[in-house]
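Below sits a lone chain in structure tokens, taken as the form predicted on its own.
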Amino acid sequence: MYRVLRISVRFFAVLLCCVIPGISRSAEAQVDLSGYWDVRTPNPGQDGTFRDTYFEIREAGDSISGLLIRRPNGIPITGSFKDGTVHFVTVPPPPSATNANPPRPAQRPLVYDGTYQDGKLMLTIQGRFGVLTAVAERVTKEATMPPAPLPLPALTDLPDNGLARTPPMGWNSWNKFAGKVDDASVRAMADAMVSSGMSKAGYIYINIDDTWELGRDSNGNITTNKKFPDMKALADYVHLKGLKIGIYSSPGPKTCAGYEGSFGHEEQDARTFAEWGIDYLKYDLCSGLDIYKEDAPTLQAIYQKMGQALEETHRPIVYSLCEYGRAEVWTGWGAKSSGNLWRTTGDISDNWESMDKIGFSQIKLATHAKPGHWNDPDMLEIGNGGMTADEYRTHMSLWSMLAAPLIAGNDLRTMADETKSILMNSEIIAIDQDPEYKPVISLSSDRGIEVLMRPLHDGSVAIGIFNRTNTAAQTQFTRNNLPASLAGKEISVRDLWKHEAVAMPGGTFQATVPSHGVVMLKVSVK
């Protein structure tokens, strides 16, 4: 995306000559690399596309400094240039909690090494995708800048599209495959969703995330790269399985991974998606913030533009707003933009700290959801290996209590039985998919033990007892905490993970909850 590098490098070459009286045997040549550079890197996945990263460089003797251009703030670089060899490293900022969004972890440093040859920098880059090769060429400052903003529509309340009356359930490619997703893997996930029984459990969307894009043809139509030779044929295959298919784009000129976005082509892309047979669009803000402000009216207009375009296709397409909770999207403008779900957090990671922090931060937002319009705390990491089975059961339980979308992110072809038992627990899924949405309530939060309650459409309640501590804990839940509608009535209590009735002697349920674990109960009138 729009990133810049500033390299001022001094290149000394020694010219060796024959010894001729009166002629110097050597001469010093200087190359000044001050200015702007475009580092062009092949995208991972061998799809034939490239990512442009922009730098600006400064020099002081053998030392270089400068900036990897990234808006709104660049990332500093530091390094050296000596004897024709260049080396520099990005210096990511520390985590920041200065805004309303969840703090983002410091990004990993990127290491650039290479040489100056024939006016270019020949580089290798060490980063999250391993070692990549790149060529850097001079560009003007203007080339590093994003395009000018385009006019946005006047704000209006778009009608409800009638979709996603319960939180969407499905699978997304990013968590497991990232840039390596392709036609074959998507077909395999569709096959596995059916053969595993997930489709019968309610999972129906097979969603392709970033890196499917190539560019645009002579008519401005978005095109797929060689990983996806025929998107309509792929959609037809998924539909024949009884499933639905989703795709990904951005309101900016580039996606998060640096591929073609929908900027200036919203209506055209919506028509293309509809013609392909797409049923779900994840619309990721990314480089949109290089161009537009972050205030609520601007973000509403950005998402309204695509929302209107989707409606005009007359195809039912679930609309997922991925803007990371900016400008309090849950307070109304997400639904007004025709959004069926909206991200409320930064990206989740496959570890306890990330899932715990994201999940429990969502309880206070629960009143802002309603059928057709859901808070989205990001995808499920269940089965990806970074957490224990108890932690994954907490993940599934908490997302269901929140009525969050259940979008799996693991490899469905190789699921262990334990992973299947978590993702396909029909009693937990029923909490998430309850047809009469009533928000979760925090009954207590004491020394790492969280007790949550969610009323259900049939008058019963779901109770979640969560242990956020690092040791097993003795917990209890008393009948006095039940709503008035259950007071004085004969009740039954069922453990939704053990799939069995449990006792509540004397009106008190007691259990040992493992570290980072959960007990999920359903309390009903007999």
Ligand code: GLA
Contents of the next structure:
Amino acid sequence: MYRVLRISVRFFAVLLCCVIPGISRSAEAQVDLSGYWDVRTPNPGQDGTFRDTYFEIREAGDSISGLLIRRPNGIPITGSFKDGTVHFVTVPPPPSATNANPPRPAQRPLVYDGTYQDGKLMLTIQGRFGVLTAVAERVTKEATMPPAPLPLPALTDLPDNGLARTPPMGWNSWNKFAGKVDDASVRAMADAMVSSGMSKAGYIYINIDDTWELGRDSNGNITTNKKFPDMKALADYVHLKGLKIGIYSSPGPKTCAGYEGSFGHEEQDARTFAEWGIDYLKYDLCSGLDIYKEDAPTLQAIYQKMGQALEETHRPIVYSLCEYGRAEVWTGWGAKSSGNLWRTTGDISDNWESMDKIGFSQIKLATHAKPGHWNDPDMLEIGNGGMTADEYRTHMSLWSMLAAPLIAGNDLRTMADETKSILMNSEIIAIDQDPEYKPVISLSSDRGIEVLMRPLHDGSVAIGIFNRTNTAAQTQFTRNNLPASLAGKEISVRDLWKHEAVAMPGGTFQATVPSHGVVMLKVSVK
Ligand code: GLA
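Rather than the form predicted on its own that you just supplied, could I have the structure of the form predicted together with the named molecule?
Time for the whole complex; same chain goes first.
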């Protein structure tokens, strides 16, 4: 009865508003927003693409509630709809810290305001990114749901692709540029990679992260958006500089930034990447998590599918698994799916807490890495401005002790001398790139002072004395802590940041290590 009444009220309101325009607002007030909505926002970077965010809205009186639809449970929304004016906010749950994801600050709510016009919601959205405009349209429930999983291949051990015998070194666009990366900035970064001396220091991959994608042409081939008019020409440019080029995709239908993923087009995309001349693929799980189960066999099959597709191109393409350490990728399935490196953690941020938590949680995983198959605690933030020089030296030293990939994430065109001296410290890079991988060992961990040791191929050892505390610390290191292979031998000790020999009188080395800083030593037989 109520429904019939409401429908007829709506019918008359619509009729009246056609005749008397001024009445439209009160007529719209009768509209019930309940249902499913697609909120389309333009992506940053003016690339002509949009992001779809789906909502389930429930209206009761003037109040609205519901969900921003997101795996696993969605984010609750609360607000009102009155006289054609809508207002609601997301209420993000407190972030949970897991092994893979260090604790993060609570997400700020997003605030949606707007009006109902002609069946659509014209919205402004406020968040930490500033203010965005968006148009929301009704969709079916099915449109908000992820597609059904595709059949996955039977598990097999893919052969080692022979690449990345030492941890890959290069640059990636995400940490500095995120959605603002484009053809011009990638070319400029390739230029700067060479002119700054970075390429000579060993950094050779120029990797385009998320937001280059547009959609698919009528043959299902993946296409680039306005920011990347000709990917093959860009690859040629990078190759002419003596560098290699990397790209990014996802096993899900959407990438993490909401762009086109490789779901259902894995072989086709691998062929496209090879035709463009791509040398490195970062394959980011993202919306694959909405579709597939998160257990090791399923993730292995997902990554094996692309690994196999890459191999079938017969082009050497470094395969970078980005799955945030899910299902303990390091225990075997990462290498079996031909991954050359695999993320072991959530995303790094340019601050001490993030880098410290990620970096020092990696030591226990070191035995799982081997030439061709590296743990990846995420890209470098050195030079991005959120940490002190001491902290960035710790970042570089720790990643090198771990034999982590060294993928710079800063603007190479505008590097301060200090940043250059950190990223291009050849003595530290040599630790990272030691040709015979031997895992780092924790010698001691005492009240924030961590002493790490990494045996090197020539019988020498690298020692890192790290100070994680908030005050400078007096530290010492004695000969007795060195491995038996160095016992009784005449040794020389070098400070790898000061680039000078240091004395070990009476077999003891003493140093003041600044807060959040490091002393890196190389101890060799004379
Ligand atoms: C994820 C990855 C990041 C970056 C973004 C791009 O968060 O972990 O490294 O690639 O996606 O959307």
